[in-house]
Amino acid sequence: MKIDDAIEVVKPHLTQKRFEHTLRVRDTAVKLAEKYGESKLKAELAAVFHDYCKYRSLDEMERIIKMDPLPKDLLKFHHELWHGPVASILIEKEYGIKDNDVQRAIYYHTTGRANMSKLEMIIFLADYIEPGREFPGLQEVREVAETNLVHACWMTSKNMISFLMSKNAIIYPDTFYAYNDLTIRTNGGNN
């Protein structure tokens, strides 16, 4: 699928602001994409279709998950995992997107997971640093995604736990799976 044709298709599943945020996260995935010798045009595919679900019905995505071959663990999760997953089904059910590395970059975008790809890196990373983001700590995590894409991953999970924690709010399995992988990666294999 063309990008042009992907983000016409991605529109009007989007809010306005939602749709700013995924053209962000495109051009900083393609940026990512650049830096780090990945595809620019996979970057840019998974980028436009991440979000893709984010505002479909509740009911609609649990029985998705609950019909198809995702993890039924998602529905003890809080919704908001669900449209990651969702989407990379989706894709290729409605548009014939049948990429596994856009597929997994789109479903793992919010948790992360071990193992992660360059590509899924990418997508997890630009997600988080696009510029239209602003919080404690990003800037930091921003200067290091120039030279460093597992750090910056690492850094990001990292983050995105300690905030989790903070709230009380129970925490995806692979997002633990990739702390611990990145960290691993990050210490050079050492812990």
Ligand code: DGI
The other form holds:
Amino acid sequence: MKIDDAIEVVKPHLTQKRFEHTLRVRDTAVKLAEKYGESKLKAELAAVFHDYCKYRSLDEMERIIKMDPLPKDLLKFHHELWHGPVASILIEKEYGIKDNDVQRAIYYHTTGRANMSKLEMIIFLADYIEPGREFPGLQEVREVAETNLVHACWMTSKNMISFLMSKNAIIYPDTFYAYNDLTIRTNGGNN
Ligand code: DGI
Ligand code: FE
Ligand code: FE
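Follow the form predicted alone with the form predicted in complex with the named molecule, if you could.
So here's everything in the complex, that chain up top.
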């Protein structure tokens, strides 16, 4: 699918704010792809569709998770974790986008996972550092993103887990697996 068509397809599914976020994730992902030698086209497509299912009804997402080969344990965790996996399935069903690299980047953009590919890391990071976001510690992550993709993803994962723990949120295993794996990849790990 051409990127301009993808943007038109996604737009009616999002609020104006979320659409603008999506365009900024796209710009950020393209810059990261150029910097780190990843396919610009895949980064763009994954970025444009990453939040495609953000506003699907909980019933619809639940039905898709139950029917498809998605892990059922998702249903025991917060529904914010559902939109990536559901979008990775629906873009293939609805638009014939069958590209494992792109689908995985969309699938894991919220939690990350162990052994993320370069494309997965680019989308995970772009979603966090796009210029419309403002969190404590974000500027530092943006600076590191200029030179070290793995280290910037590790910081993102660490910040996210700290944030979730500060809210007493239940943390999905892939979120921890991402952190552990990135810790090993970035500094060997301490223990
Ligand atoms: O869709 P976006 O708002 O652009 O961003 P996102 O898909 O990265 O994150 C959606 C939300 O999911 C965000 O508030 C953080 C939250 N989240 C990420 N990992 C976990 C999580 N929430 C819970 N409960 N557990 C997690 O492991
Ligand atoms: Fe998202
Ligand atoms: Fe997003």
